[in-house]
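The chain that follows stands alone, in the form predicted alone, written as structure tokens.
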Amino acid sequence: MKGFAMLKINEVGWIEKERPHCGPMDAIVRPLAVSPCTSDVHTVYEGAIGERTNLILGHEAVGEVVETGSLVKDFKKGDTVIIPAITPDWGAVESQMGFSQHSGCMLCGWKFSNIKDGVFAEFFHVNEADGNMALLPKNVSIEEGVMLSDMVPTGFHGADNAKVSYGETVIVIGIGPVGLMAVAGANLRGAARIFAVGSREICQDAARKYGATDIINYKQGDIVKQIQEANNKKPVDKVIIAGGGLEAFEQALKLVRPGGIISNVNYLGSGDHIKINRLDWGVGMVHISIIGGLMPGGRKNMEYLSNLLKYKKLDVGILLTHRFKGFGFIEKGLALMKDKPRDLIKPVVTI
């Protein structure tokens, strides 16, 4: 089969590989729609998780089931399914402890384009199919369904880990597609005032549609000063980091109240250390929690989030700024995520 792969750090290309084998609990899926991600960019062009050789990229897909293992009960050949970016081993001890994303080892629930071939191929493998796939609702398009693989659950996980609640003031740093879903998640959880930090006009407009009340452009000055001035010098309740560099943690600490939460869902692709200012952290005793979380995967999460699209509670079509038809456009989609033109939020490729 053909696939689009990371050949090595800083190099991508098309390769030929054997079609994956289907185990008794697994499925083989043919992609119908896929979407390149900034995470692919970090992996390839920053070497963020180390060297990978001839590893097929991609972790966001809606597909058609072409084969199921003998023990798969709930899916059959021909089903159209959403496949989450995170496909845990549900029998692992870590899964039983509530951290399925790290089943087996740190980040090992993230298999596609990390520890096995991803979805940018003519066929791809899904482990534990009954636990790691969900049927696409009939009134949800395959392009919209792809946003449920990673963008929606990652952004919402940022809001969930921040424990956003009614009436709170929240900052979302970085309003690419994940940050926009963090804005939407915070809004759905009841945040009253949402500061969205980003510079591209198309993302600012989308943030407003998803519930942002204030837009902060980091190119117009220090975001700490801008937010403090807009918020009458008062600290905010929660900060969700969905983009930016390592400096975002320093900025967040200066802005969040004692007892507040800083929730990170940004893939930190470069740098060695995160700086925590001692005084801003109340010499270690200010009760500010800092949590970083890989999005939850699995079937249940996909089914619940797809209900938001099914019943028109969330419009992910706003994210889809660049649409392509044809397997060969995957390479162009990845290049767009790397270069980030001003009119881009998210590309999708239908096959």
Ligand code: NDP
Given for the second form:
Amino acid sequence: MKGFAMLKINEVGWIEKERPHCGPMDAIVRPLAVSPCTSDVHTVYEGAIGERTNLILGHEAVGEVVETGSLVKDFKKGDTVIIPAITPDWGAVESQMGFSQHSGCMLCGWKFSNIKDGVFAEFFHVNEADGNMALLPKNVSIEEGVMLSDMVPTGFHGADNAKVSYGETVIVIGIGPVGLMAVAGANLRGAARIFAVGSREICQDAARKYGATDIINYKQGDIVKQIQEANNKKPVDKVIIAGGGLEAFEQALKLVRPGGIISNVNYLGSGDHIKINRLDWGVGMVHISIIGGLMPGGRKNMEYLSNLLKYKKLDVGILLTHRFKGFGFIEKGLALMKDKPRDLIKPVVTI
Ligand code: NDP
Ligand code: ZN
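Write the structure block of the form predicted in complex with the named molecule for the protein whose form predicted alone appears above.
Every chain and every other molecule in the complex is listed next, the one we just looked at coming first.
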């Protein structure tokens, strides 16, 4: 079968591979729609998780089940399914402790385009199909469904980890597709004032639609000063980081209140250390929590999030600025995610 792969750090291309084998609990799926991710860009062009050779890329897909293992109970050939980017081993002790993202080892629930071939292929393998897939609701398009693989769960995970609550003031640093879903998640959880930080106008407009009350352009001066000024020098309750560099943590620490939470979902592709300023850290005693999280996978989570699309509580169509038809356009989609033209939020490729 054909697949679009990371050949080595900094190099991508089309390769031929054996069609994957279906174990008793697994499924083989044919992609119907896929989307390239900024994470693919970090992995290939920053070598952020080390060398990978001839590894098929991609982890965001809606697909059609073509084969199921003998122990799979709830899915059958022909079903249209959402496949989350993270597909944990549900029997692992880490999963039993509530951290399925790290089933087996740190980040090991992240299998596609990390430790096994991803979804940019004619066929791909889903482990533990009953736990790691969800049916796409009939009234949700395959293109919008793809946003449930990664963008929605990651952004919402940022808002969940920040424990955003009614009436709070929240900053979202970075409003690409992930940050925009963090804005939407914070809004649904009841945040009153939401500062959205980004420079692309199309993302700023989308952020307003998802509930941002204030737009901050980091290219027009220090975001700490801009936000402090707009917020009458008061600290905010929560900061969600979904873009920017390592300095975002230093900025967040200057902006969040004692007892507040800094919740990161950004994939930190380069640099070695995050600086924590001693005084901003309340000389070690300020009760500010810093948490970083890989999105959770899981069928139940997918079903709940897809309900938001099914019942029109969340419109992910706003994210889909570039739509392509044909397997070959995956390459173009990845190039767009690398170059980030000003009119881009997220590309989707239907196959
Ligand atoms: P984008 O590149 O589309 O968005 C990044 C955002 O950060 C943009 O709004 C950009 O602004 C903004 N930004 C860039 N530099 C700065 C800066 N110096 N200060 C403040 N803001 C800045 O990325 P995505 O939304 O696609 O992804 C966001 C991150 O989430 C990536 O690192 C991705 O790998 C990661 N990710 C993490 C997952 C998880 O499970 N934790 C899963 C999926 C993705 P603009 O472009 O407008 O100038
Ligand atoms: Zn992704």
